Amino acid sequence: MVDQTLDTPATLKSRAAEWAALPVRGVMRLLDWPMRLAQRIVGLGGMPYVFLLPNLIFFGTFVITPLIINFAFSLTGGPELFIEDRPFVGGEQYGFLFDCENALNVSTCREDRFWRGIYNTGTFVFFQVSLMILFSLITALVLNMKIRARGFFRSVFFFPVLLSPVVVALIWKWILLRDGLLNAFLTSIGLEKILFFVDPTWAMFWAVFVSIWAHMGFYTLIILAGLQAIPQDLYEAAQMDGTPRMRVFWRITLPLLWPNLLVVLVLSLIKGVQTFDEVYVLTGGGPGTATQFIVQYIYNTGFSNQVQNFGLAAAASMVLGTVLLVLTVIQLVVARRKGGI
């Protein structure tokens, strides 16, 4: 007589285990191989190399390359496409973009344009960058502290960016269009409406709150994070010593926060020198060229414009690039001499 045990709920359950691990068996398996192939080439102190190539061939593909192919454009002129029939007229663009009688008067520059798009990208920049850090460290300390719904507040600070750019400025449009919102908000309260996109102040006013209103969330997280990993042992330490609360923000808070602020100011300035969509939906760079910024320029000289100069554009880019690399090379010699790095 056969003895037959019945499966007991144990062992089907680790049966139907091992039937779904065959698969990522099998995928295992099959990357198993080739990674022993490397190893055997390279030999265990090259896997590292190994695991960074994929990584190292995207970012030479979709970076490096057309870095070099820019800066090659750049040393070019006339309209073909093509780099190889376009002739080679070395730093003449670069030339045309730096021909000022008078730099600090910019109707007197050759390209006039050009030094209009980094004063207007330099006063965008200088406010929304130093506002942005103000209002980010302002809001991280509130949420930071006891407060009554922190977690709803702190989503809604956040909720901004997670939209689109485009999304946000067509939302404000909407609010500050002459028969918007706003406007029907000062009418109906006996004030006279107010063309926002016509004066070149108010169109870059409301350019920089945009640009706040929509990333300051991003940058409170990363300050709010600062806050919450400083040991709360400095605190009380200072309250039982009877210390000020502002002698406390500025002896223990504010140094802690440094390279958290580092941080924010790195990213928010290379993101604020890049501005380009935001504002050209919402003010398509005007009035005039009001808030016509370094990015649209380039944007207009390479595509937009009738005319297209790939040349001029290439070498517009490749000033904005070394302009960033300076910035943020002078921000971290900075940063590692207060010890921030």
Given for the second form:
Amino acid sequence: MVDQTLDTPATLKSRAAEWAALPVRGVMRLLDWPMRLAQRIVGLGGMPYVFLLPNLIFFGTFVITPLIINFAFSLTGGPELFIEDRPFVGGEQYGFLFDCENALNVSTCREDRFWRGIYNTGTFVFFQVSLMILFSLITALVLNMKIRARGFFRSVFFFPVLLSPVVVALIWKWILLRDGLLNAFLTSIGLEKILFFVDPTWAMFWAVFVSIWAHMGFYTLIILAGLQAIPQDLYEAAQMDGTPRMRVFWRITLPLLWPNLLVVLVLSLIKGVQTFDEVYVLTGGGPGTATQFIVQYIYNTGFSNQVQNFGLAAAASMVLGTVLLVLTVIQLVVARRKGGI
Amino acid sequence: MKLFGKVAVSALALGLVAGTASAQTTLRMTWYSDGNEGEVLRDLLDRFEEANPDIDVIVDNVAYQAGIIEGLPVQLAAGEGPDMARVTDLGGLAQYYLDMTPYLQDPIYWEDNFGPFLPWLRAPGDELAINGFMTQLSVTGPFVNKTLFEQAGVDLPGEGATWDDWAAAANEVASALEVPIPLAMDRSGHRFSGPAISMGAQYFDADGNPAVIDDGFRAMAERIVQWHQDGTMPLELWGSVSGSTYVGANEDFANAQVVMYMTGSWQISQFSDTIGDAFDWWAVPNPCGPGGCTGMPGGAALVALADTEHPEEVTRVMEYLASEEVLAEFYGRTLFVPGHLGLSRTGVEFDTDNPLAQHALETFSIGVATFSPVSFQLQGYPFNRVMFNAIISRLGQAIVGEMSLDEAYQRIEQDIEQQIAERTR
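Return the form predicted together with the partner chain of this protein as a structure block, the form predicted on its own having already been given.
Now the complete complex, all chains and molecules, led by this one.
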């Protein structure tokens, strides 16, 4: 007797699926015993924590432990690298950072470079994040329309995201230098050369501009995905009602895009505060300290300066971490209230 | 069976002997290059390895800022450093150096030929250790584009000319020929200090403690700020970056965009390659002031490191590289001012037929005699980097208008005090 069912495609498919499932079953059997044991020990209610354990171990090893070590470093002084060799100084490093006669005047602070870094970072983040979201939104709206070569333009806007930040900064540096491409163009049309990197306003402008140019594609993509997820029937209904375009944007597009915009806001804000490599290569933090951001201050203090001060750098990074934590909590609270993420 | 046993034992013994003979010690050396010195070193080491098959030296060529200034101190502090390294923070890393004295065949040779420079490498309080030798003795001083002077019909200021004379002459040339940069100076506290000492800066009080701000220092600092404001010096060098970041003008000088460039003797090899005889790059004596006509001594040293597991082999390599014959070839091919007294006396046959390079080497070598004792005291001070960093970062802020010069002076003193206190905890 020959089993005729073997020849049907459905049976073959089912057999293949069974074969493919074999290794999974094997693994599940292997895990079954320890999982049952774990359930017996922690009970059914404790099982979610067992499943979270691997990630918690990873997070603990690579995030929490360094954080604790960093905090411990911030309570020590001296030039030694290993913490056991470093004298305990308590909150002295924090005291040094916060030693200001007038909190509103950076020049009165003992470590003015730290506060200049905070101030510069705040200025950069304000302009970079707001303009980045604005331009990403406009670009996404345009790229969502039925225009010619839409795929090409989407690629063009996304391309800078693929470049290394150092490459981005070097390209723009060559364009903006005294004898760079832009100054060559300016002189060719009879204008004077502009020394972009020796003027604080120009240097900050180009730091913001280059950062937006480099990262806008990524955020555009997130907003574009949000735009494409908005049901078309809402637009059709609005069209049938003769609703003006701007009203459609304010009443339909923007509210439904809110969760995506919030993601963009959170990501760009965190990324903005952490900005380092691009601006470091582009302006070196200058002129003076006009574009020296807080991460560069930490890097200079801990590593780049020929006199390395690990304790002070660790204290500054703890302050930065706290600021980021507060920002994240605020955003999460706002997001929950708005019913976003 | 007996025969088989003998054969087996003999084979085993032979194998062991052969194994011992071929056992190689691998040593690592961290090195950076300004010019062709990396190639010359490799060439010399190849010859050493040929004559000493038991030692293999791997040279890790690194970038100066990332590898030597930023990376090496952390490596050394972590006990993960190389066996040897080329360093410029001579005294700052002294705690990590190996005292080779017990392993040296002839310590007297080292004392006789490197004597004045050995204290630069020693930890405070140590008066005996032999840690390494100078791969180059550098001296700071200016180069001018003599061709531009000739084209502009401006005479080079003569002997005893001051910084003001040179600035005026450089401005005259620049305005006559529309050269964008009349005067450039490396963005470095070390480079600034020579001219400051020439203006009378003392840097230390009577007890040898740092006392940077005085009338001489102020005189030079005021000039530097003024020169940036009136366009004598370009803002792109001192004003365009933050902190203690080094910025040089060697590319601008090589492109004939600079009339006068205050830098140092280590540029000779590079200018020989990049400029050649395209124009007359002319080393001139350090300009003068009330404190003399001084630059700053300095240089780079090759040091043995204490964490090495092979101090004897390291010392053998160092002895080879520091030997008079090998060093003569090294200095000759790299166009470095010798940091070896014997060779300074007998002279080094520099491997160049470029008269400009020969003139520069001669100018810088003669110039050392005019250096102020303050410059040697500053170079030998173990916390001189603290002083250089504070000077350059704060003057940089004053130049772009972030603070007044008086505030900068106050900050310089505070920074030095705070950082020395931090390092000596």
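Please read these numbers as outputs of a predicted model, since none were measured by experiment. The term rigid core refers to the most C-alpha atoms you can superpose between the two forms while keeping them within 1.5 Å. Numbering follows the first chain given and starts at 1.
Colleague: Given a core-based superposition, decide whether the C-alpha of Val24 shifts by 2 Å or more between these two forms.
Modeller: Yes, the C-alpha position differs by at least 2 Å between these two forms.
Colleague: Is Gln39 one of the residues whose Cα moves 2 Å or more between these two forms, with the core superposed?
Modeller: Yes; that C-alpha moves by at least 2 Å between these two forms.
Colleague: Compare the position of the CA of Val50 between these two forms after a rigid core fit and state whether the shift reaches 2 Å.
Modeller: Val50: C-alpha displaced by 2 Å or more between these two forms.
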